[in-house]
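Here's a solo chain for you in structure tokens, the form predicted on its own.
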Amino acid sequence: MSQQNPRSVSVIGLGPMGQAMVTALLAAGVEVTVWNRTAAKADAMVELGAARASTVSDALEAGAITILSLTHYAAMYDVLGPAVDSLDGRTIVNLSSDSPENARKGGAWVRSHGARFLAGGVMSAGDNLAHPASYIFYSGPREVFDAHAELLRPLSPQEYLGPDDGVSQVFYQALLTIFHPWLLAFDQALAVIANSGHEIEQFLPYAIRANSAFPYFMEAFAEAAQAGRREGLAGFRMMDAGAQHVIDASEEVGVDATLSHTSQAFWRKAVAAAEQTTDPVTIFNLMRHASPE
């Protein structure tokens, strides 16, 4: 293994995303060294041209930067903990998912051992880094990002958000907040179609067509949230009734409507709040200022 080739990257963590990163870097002509706790996962990457590190310390020493693609930040301590003596002078780019505060704590820990640190969140279509919708949030010291932006560029387009280590996870997790219920809602919709005796293939174009209106709603809701505009009681009651119709349509054909019940609970909470005050009531503020249980 070469030592500190400026066009070299070590990748630790070879799940689907880690493997996609290795593949993209190799395709761009970057020298890649890999390490994974389950060593067999490195086999396919070696076949593509990556070098295999026998230890984490070897991986840290081989790359101009080391990218972590792990399940969470706790895994970073497990992996790097036995190799802290090799961290001094290195650059760690942690692209694992976790909370913003855990990213901040992780950055402080890495720096306490003499290494530089960047945090990131990978917004991608599955593990397809080349998809037009894929990009990566980065945060941490600007000078560290600038020093390595070109080396990281093959992974996906870059969005640098600022020096706070946690801000990349703030934005990343906020987007996943949208994505998770959307996935569940779409499966519920498909289940309603299938259990009602209709073809998913017939329904799909209409779902895609409806999705094209979502940016309009996003812009309108964002504007209202920033302006503090009140949502009317009549509107809350209409959404409560609409949620009930979705629940009925689902449960009539044996589909789990737990997600819709949760949505209805928010509309009913808004109805109750609006009935008790003349102050502006919005779902945005009810969520933003949630009372402790």
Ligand SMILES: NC(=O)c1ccc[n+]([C@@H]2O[C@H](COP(=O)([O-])OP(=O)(O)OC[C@H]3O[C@@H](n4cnc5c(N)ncnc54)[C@H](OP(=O)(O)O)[C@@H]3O)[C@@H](O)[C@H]2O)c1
The other form holds:
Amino acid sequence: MSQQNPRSVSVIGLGPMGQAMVTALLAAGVEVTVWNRTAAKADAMVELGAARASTVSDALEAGAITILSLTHYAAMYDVLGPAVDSLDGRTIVNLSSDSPENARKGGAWVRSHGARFLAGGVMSAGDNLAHPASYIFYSGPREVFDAHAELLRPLSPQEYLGPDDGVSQVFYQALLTIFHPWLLAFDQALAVIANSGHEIEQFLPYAIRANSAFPYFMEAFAEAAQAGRREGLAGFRMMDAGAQHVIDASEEVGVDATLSHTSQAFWRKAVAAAEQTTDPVTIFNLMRHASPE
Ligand SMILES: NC(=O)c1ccc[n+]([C@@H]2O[C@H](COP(=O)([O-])OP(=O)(O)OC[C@H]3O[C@@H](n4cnc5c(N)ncnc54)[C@H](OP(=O)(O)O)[C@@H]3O)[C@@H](O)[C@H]2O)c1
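Form predicted on its own done, so how does the form predicted in complex with the ligand look?
Whole complex next, starting from this chain.
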């Protein structure tokens, strides 16, 4: 095994996120080697100063650690599978998104081939790693994180969550659970404004202003969920009616209200549950104990 520069990182996977990582590492003076399935995507990174590995094994050899930035964990097996003989003694930091269970299985698989493993979830503002809101969750053995935290620091601020390989994906996917419907809801709102003949520029400051109330709701909802505070049937019925108003406001002007129909279906489920029992019904508990449709 060749002696590596301790300030060297290999990056496998050069989608928008992998490229942002390479750029941040090079800017911090780290020696970077890259490999990507579609080789042409490495060209721009080589122009920036990265070295090109012609094989996955070469990439694993070159860096003190190897970061994977792939679409999902399945891609890790496709990429590293043919190069398992080069894994022994290496450190793999998989910053790809997937389920917690797939991250745990991935970690076990990497270790079964003699390598160290860390998992991570990149909580960035898109691929803008330098944005003040960007940070990365890490999980896996504390000593592996501590040994490489300094080398990984140029990527974004770090939040180490614990030794369970899956926990970074638990927190990451929980945050994306909020973000995914928000993305669709925001475009639906913009479509309502535009289709109603109004200017998005006029609407945007109000959307930002409404957003500033969300931390208040988050704290109140988190406190209520932990306290098991009962939510009343009247409240669920009110939200059902409110969802109908959102659906009407969208559909009156030809906007797709699929998302709002889904939220209304959930409020109706809460109404039905509250009508069937005298026990306290909370949305938090309905979410926790999903019943088949
Ligand atoms: N982009 C963002 O804003 C952002 C933000 C936070 C987190 N993330 C997460 O970061 C990860 C990477 O993001 P990205 O936007 O760069 O993703 P992406 O555009 O999906 O690119 C992923 C990379 O995975 C490779 N890949 C996919 N399937 C493969 C396979 N079967 N075998 C070999 N290589 C494979 C692609 O190779 P080819 O080039 O050959 O297709 C590409 O290099 C994802 O897990 C994403 O969820 C992204």
